[in-house]
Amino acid sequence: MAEPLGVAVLGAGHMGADHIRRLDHVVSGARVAAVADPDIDRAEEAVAGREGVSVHTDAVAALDAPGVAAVLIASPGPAHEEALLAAFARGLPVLCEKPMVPDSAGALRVAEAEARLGRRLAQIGFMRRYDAEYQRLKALLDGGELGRPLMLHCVHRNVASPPHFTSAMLINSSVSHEIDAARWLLGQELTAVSVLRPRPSAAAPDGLLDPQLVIFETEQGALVDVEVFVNCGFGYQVRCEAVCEAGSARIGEAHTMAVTAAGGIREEVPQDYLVRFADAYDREVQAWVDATRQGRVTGPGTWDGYAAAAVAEAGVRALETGVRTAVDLAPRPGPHRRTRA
């Protein structure tokens, strides 16, 4: 492909605008060619002094419109079903931000209907999988050097929550992501998940179970506990280590600048998963564009997308009852046999 992909970005909130910036000025290899956003103002906003690209209120109408070979779904989680059918319909490729789809039943359509195209068009935006220091402990992982892996301890934090987000959210929205990347790091399914409350944090909104320790389960014997504190204060923060036989591995403790004075050390916090986690996200939308490129599809797909969702809604309702819950996954779709994570 000598020509730029043209990319049709659905959605021009935080997420949307973010990639709209990184496809024109940071990615190689592919243009903004659409915008769709409800909010007319913003989608012109985020596309402003850029040239031939148009601005839809409506997603299918950016899909058909002139110079789109690809899309690019950062609208939220409800609208993601409807766009991604819409886009295998056109056979365009799509990287679709996470959550895939925010229901298990929707994300089994959406896996479905791929598989009954007989190719892949999807790729989920877990972009974790594309962070140096996760690749770094998933290779350690893989070579078998500190032997079988035993249990994840894993943290995230958020300096606040958004006004609307709910006790689930901390789950369905938050965890997610540690969902994916435990599943990707050890090579199995979730099975069962239990969920721990303890007494709210006086900065939690009133209603908001915050924190949580969410403790997973997988197939093979491991476990994963997620502390999941998204009122912590003071920063976003975003850490796992891995203990296995033979040792253990931890990651996500030196991303920020260091200050020596005045008698006393000072490290810098993010404040925000855009600023941690910006070289994942400009890996993950290049290999991406790649592999577009290509004619492939590449990173995680639909059912990564679906095993997702259905973690996450077994985690919720743990939440709710108090009780441990078992994952119930349907059957992989298609004529592919089962693979790992």
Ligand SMILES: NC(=O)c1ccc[n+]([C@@H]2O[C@H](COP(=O)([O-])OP(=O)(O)OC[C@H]3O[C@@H](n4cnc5c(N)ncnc54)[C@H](O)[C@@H]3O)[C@@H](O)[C@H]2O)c1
Given for the second form:
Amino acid sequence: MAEPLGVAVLGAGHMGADHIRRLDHVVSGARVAAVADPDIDRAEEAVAGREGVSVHTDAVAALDAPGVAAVLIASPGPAHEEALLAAFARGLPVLCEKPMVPDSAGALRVAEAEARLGRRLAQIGFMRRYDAEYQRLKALLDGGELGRPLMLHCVHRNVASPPHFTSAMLINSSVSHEIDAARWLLGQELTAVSVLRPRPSAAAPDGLLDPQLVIFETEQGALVDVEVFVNCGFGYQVRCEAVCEAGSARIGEAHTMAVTAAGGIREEVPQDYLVRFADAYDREVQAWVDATRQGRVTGPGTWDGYAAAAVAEAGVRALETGVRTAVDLAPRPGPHRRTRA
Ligand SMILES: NC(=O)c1ccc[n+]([C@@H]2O[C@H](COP(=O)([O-])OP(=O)(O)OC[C@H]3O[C@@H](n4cnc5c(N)ncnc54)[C@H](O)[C@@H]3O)[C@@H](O)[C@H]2O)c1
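Requested next: the structure of the form predicted together with the named molecule (the form predicted alone having been shown above).
After this comes the whole thing, all chains and molecules, with the earlier chain placed first.
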């Protein structure tokens, strides 16, 4: 048996702590070798009880720690560019949580830096591509049985937003998942964005424009609408319906336990993405570990991370100006021709 892949996890917050648990207890072929978080207490808490894991306050120091052969980036988005470039400089394969880099200029720098290496090193954490329901929808659309897709109707609701959440983050953090899923499901780039703002919910923190209706146009004339509502209060819901020329298909309504009592039927709604997408995260990280151990990189890449950032940036401009905004996509760097998403 080959040695397990030694992983440095950068960021030990909500996602990082869950990935540390996943690497050590769920996926096979990997172990956590180092953890970095400027909040040392958080890092130590996340690795409590594990042997042979070094703990760092500096992310770059963790990359040089003994036993590190790959990196999982779960720090906040603005820290990702520095971490990705440091990993590239060391030739370390990376799994980077979304958003790859929040601003499109930084995202393009990362895509260009990887292209200069002449080989892929990064997989970006758009885990919906690993969700069983999304994979079935993708296979159905690719099979052509329903004809050409005309519209995607999407819903993205969270119970409550974290304290630092801004109106722009509804688009560049939450809707970034729909941006990637739409590009992937349709195999097309998104070319323009409009954002409508209903009256904010009384449950939203003061000043937060929540909910929003975000509408994307695609290069082949399809439309994608996303209701994003991050303080809905009742559950975590992600739905997508594809409307095609010869039929429609809907995902995101998988039923959990139904309790009949007191004259009614009650179904459970997950409260958190870590529950709704638990299997997708497991499959995503297992696929990354397997590919890395075979010297390969698969899944969404830096071009997808850049495209998502460019589309989100246009979306934030559309939100701020109230005007339909075209997406400005740079030419794809490197030896790849510009191919479908
Ligand atoms: N794929 C998904 O569904 C999903 C869901 C939630 C969050 N995320 C992404 O995961 C990342 C982390 O989000 P979170 O919810 O865990 O945030 P969090 O605030 O819970 O945790 C972030 C942690 O990173 C630490 N940190 C700050 N700067 C750092 C640096 N330079 N190097 C290392 N650590 C640093 C913080 O101290 C904190 O402990 C973000 O990119 C976020 O968008 C992805």
